[in-house]
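In structure tokens, the next block holds one chain alone, the form predicted on its own.
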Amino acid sequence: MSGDRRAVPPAVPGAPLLEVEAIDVSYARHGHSPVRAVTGASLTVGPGEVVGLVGESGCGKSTLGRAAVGLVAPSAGQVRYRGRPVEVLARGARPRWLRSLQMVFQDPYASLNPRRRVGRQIADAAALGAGAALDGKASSDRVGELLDRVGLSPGVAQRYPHEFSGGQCQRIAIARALAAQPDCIVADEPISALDASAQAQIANLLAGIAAQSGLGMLFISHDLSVVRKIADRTVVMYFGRVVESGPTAPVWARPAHPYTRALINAVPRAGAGGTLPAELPGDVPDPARPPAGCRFHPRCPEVMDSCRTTDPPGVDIAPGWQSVCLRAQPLPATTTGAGEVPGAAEVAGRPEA
């Protein structure tokens, strides 16, 4: 049965655009224990909000992103879009109500069809967004408008993906996602394969689209310096688990989890005297055999004996800011007013740079 014929679940008024609630994602391995790529992860994305999801390679970021759009089935927990459960996608058509949730993949050359002109691929997405095929002029105008929006000439519509650079291809992939008129985009490492100048261009493009259009965005990256610039909130993952989440400025100024501090300390900085930043010691454990207690304790420079046996609970550092660490402590009440999250200057105890 076509996905468009399924009964549409009722929307929930006031629900976030995208809500990931305590999901687990496991991968079976023949003759071996299953790998739990994501464990109990939760996050939300609201309208006009950019949420940065960061962590080392292999921490489960991309798996969480794929589960968020229905490409991977959670083994526990639930994903909801506008309050409606997101079911894993089958080979049939994507349900119409779910087409406003789109994804931009890490490798644009793999996500674009090499045998079709880029204009035709964007036009197909535009027809899905409109709910009907567009006539020739309307389709051409819409494709040109979308290409112009991502900084490309409408004339490139007649070319094939292999004729573009990586940054240009990623712009085309973004145009195709926008063609479906999304309310929310999951961008999975959209800049990791690009050079530094193209990374900045694509990151600024996505942040500008979110600000101008009011769409929500889950921006997945291992580059904290980019996330710091464009994300309203930051979610930090380690070894399949969310270890810290909160507003970006306070999290950056005073990270509550040792892993978040290690990631921030590893960001190269200008004026460092030619020295490289300190690297995080140790190796990521075997995902099929996670350590007891805190998952980070084998690499943590602040480890205590209790960390080796106790799975730490979430601690509310401030409203909307949580850390999963036995050393984490709530911040004292500030002068910002009841219920407000303190800004970067207040949590750091110094003026902002």
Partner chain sequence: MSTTGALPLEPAPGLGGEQAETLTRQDRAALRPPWRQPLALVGGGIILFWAVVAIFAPLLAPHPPNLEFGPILAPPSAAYPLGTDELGRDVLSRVIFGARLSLPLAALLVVAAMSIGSLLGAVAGYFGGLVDAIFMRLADLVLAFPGIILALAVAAALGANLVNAVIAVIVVDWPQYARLARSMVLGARSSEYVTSARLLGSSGWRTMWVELRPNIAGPILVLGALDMGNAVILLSGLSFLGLGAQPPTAEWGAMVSEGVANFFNYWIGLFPGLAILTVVLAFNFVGDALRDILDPRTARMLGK
The other form holds:
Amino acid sequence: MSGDRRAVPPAVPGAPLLEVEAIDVSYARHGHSPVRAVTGASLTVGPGEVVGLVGESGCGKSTLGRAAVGLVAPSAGQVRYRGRPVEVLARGARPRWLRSLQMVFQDPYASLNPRRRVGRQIADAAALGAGAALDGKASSDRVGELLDRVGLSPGVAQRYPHEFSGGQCQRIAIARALAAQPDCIVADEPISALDASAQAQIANLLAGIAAQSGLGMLFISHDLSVVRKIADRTVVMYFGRVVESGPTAPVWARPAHPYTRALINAVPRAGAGGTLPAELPGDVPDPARPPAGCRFHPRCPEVMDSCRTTDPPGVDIAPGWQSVCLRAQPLPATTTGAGEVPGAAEVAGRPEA
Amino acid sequence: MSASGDVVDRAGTGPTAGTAGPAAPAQGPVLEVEGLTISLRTARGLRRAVDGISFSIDRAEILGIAGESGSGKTLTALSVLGLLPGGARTGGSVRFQGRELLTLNRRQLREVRGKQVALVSQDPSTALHPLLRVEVQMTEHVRAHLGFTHDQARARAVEMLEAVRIPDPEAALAAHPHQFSGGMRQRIAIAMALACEPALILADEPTTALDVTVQAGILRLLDRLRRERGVSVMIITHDLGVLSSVADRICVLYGGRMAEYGRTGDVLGAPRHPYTQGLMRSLPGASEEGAPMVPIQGSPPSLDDMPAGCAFHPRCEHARERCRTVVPSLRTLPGGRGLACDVDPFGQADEGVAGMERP
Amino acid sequence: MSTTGALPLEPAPGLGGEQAETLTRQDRAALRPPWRQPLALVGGGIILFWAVVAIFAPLLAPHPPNLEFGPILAPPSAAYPLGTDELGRDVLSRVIFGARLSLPLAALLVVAAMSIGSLLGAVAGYFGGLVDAIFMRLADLVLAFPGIILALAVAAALGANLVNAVIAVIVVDWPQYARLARSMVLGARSSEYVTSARLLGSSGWRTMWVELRPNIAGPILVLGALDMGNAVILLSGLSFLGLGAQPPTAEWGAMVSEGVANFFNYWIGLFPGLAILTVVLAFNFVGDALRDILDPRTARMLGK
Ligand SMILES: Nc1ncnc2c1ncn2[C@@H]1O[C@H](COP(=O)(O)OP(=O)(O)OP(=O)(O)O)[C@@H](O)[C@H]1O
Ligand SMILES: Nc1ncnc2c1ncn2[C@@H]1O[C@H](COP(=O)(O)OP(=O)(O)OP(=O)(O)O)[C@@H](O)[C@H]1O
Ligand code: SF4
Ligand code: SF4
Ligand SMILES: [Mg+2]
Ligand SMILES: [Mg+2]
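Next up, the form predicted in complex with its partner chain. The previous block was the form predicted on its own.
Below: every chain and molecule of the assembly, starting with the one above.
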């Protein structure tokens, strides 16, 4: 059963579940200089924790997520799972101890094999991922159990993916990931391709799974309001860099980085009553020629002269809350509690429904 | 109130008077859709994908169409342009500036399309040819429709690129589409749509593929266009947040029928249809802090198994026996609102319409 | 600019541009199942006919194929419906027994070429690198020659008999399967369902066999159906040139060859020729219909 998978003990007891440490990822391009999609990015995911990763399109979120599970190789830095370096997927089968680190993708139809019954796909995932090669009855029981867990009737196991809606396919993809008895899931925009009502269903499902089974989750999304809702911590990326990371509530209440503020203000709200979301002028720079100094300076509303030349260091705003900005100031020690930040309501300015 | 948000005056008498731009006939809506039905030929026979949709858009107004995948939003827009898939049958009427569009022939339609009505689609790459420079695409369009000379067309193209805030329009004209980011491509597609000074822009999920900061730019652009140029906009999306920030009125579709329509503030502020209500409740900001979101159960119906009666009944917590068989009629409420729910569980008691039974 | 009074409840005539109309035609063709397409039906009927003929040849043929008993070079008549050849053998009986050779051998050869080709192509596509370079250069090499010429050379080198002719045709035939399999595996390899399987611990071979095979099988089988006709032609071509079936074997290509030698006794070559023609056409009809029910993108990979 799952015993042999866990037979490899964590090399470093007490290490965080998933640890991305200062990784660089570049993509080689034919006839061009390589694109540096991620530069010196770090984050950690603990058991039972949902970490939201946000940022604009092309800033390197997916690349970071793929590096975290070993789908692309970092050119510098390291990714560790349970304290051991994550092996990059090569020709051979993925090592057993890594199979409890799973991924869920954006396009629910593309992530299921179109020509195989969904029940078979889940059963195979259980056999491969959890080492639970069960016989007929036990296997279909397990599939039924997993389908039930994601809110589908066990009877649908005999169907093919095209017979389901996008939201249902995403549930099946999640069931398949769960079949491997994961301890950590990287979910790359799992709700972006879904309908309004399915988005809430899937986000709830994922958050519920993390809470119930204590698995860690890296939740990549450009829907900031969902991240705010389900993430314990939020990591903001801009142009290949992590610019701010910290506990969700205080980060939202008083974002320390100008880019985080711009992102939050750009979210349109139902009940806005004609309040247009704020625009962030300019476009993401050319990855081949990153701006000098702070990478955000060409678009930053609060740019100073020193920003154009100085690469800003990370500043600890409070324990576990960092901002990479020259203007960032540590908070006085008394005001670090989530939700108790003075002026939180004014800064966020989001009337709750 | 967020520091940088604008409040648009919705109570005013309309857009700034006397703006340049396309003059719609002084009175009457720019677009009037009445009882539109669209049936499509599918593998299993003719299926009604759009069933009795009616709405109108005034000059300089932004109308939002909301609804889940397959609710008929795109088909409704395409019917205005006469671009429905082959074999589609239509009924009802679509009047643009008083002129019936559903009976126009191909040549007449082509004149309307692109010149007076422009489409901005979800995927900007479908609007832009990847191998042609932006200049060629923008000027060809203007010259074909307005009979401009090359220099006039070029000047117009520069003007439009400026209007959508493309930095250095001259350089942009010389570039190929792939040299721009997704957000910039979408803005160029909008500039192209604007170049012929259309009276109406149909924006089909113009921001779904974009991230929030770019989306905010596009929404502000649409809002500015209607204020400065008096353009009318029909914006299609399933994001209620987007509608709430730009649309004057919205129309919620479900399963090809209208569920509810009215002024944005009214409909989203106090939704009457259980479906709209459910959508509002499922928004991340709507539930208690720390509590899970409250999604609508189930998934939207497909064309092949549209439920009988009210299309929403399998997912509706307020469904009664009659909902399974009787298609609720769309009735008018005070304040220019419309509702297609016979049970009306969120109706105000004093209106006295909630209990009315209709055949 | 007058307003139309009446509501157009009938289908509006102006709707749908040129674009839309071509769509309809494609839609209609795509929606119709193969068993409702006349050509596919005709093709299926002919294949069935020849299959029955091949299976029941001894019962159907009036005479043994190699018995030299009749008048020499008799034209078609009631006694010899398709005439006799220069050795006095009944042409009808020989055409009937010819089906016993041509059809099973063509099928065998296509299955062999398909298996070898798609395996090599899939491995090349999946693993890439050196394996890919070697297999695909080999395929290019084969494809660089006109099929019949290369088959001739191989058959000649191996020695003139039917088995060697079959081997020669397999050598010529596998690369098209390799190409198709490779391009489909390349397309599917980076898809998310394959990535998911790999993350779950699926090995390369398992991924290819379990995940990719069902997705590439359809187009390859269609290519096989289209290729059957081709295989029949190549095989009879070799026999025609004397490198395949040897006298006195009743083989269609060899019979056409004898017909050429007796040019003015048209019946000797015509009827086996017609047999080849009908089989080739039948497989093409069926293959085309099958291709239409594939989705358009994979159909394009199959060419035409
Ligand atoms: N396979 C690849 N080859 C070359 N460049 C790539 C590749 N994948 C991504 N990139 C580039 O790397 C950068 C980061 O891409 P990535 O997909 O990680 O962004 P993202 O934040 O996930 O964006 P999105 O929100 O659009 O998914 C982009 O500039 C992109 O063009
Ligand atoms: N060319 C077509 N042939 C057959 N059915 C079609 C065609 N185009 C649309 N449909 C069907 O008509 C219905 C309405 O489609 P439409 O594209 O208008 O939906 P939508 O509301 O725009 O959805 P989405 O949010 O997915 O864009 C759907 O059930 C769809 O499957
Ligand atoms: S370092 Fe300067 S430019 Fe960069 S985010 Fe901070 S204020 Fe803006
Ligand atoms: S008519 Fe009935 S099923 Fe439909 S929305 Fe109203 S209560 Fe629900
Ligand atoms: Mg991504
Ligand atoms: Mg649509």
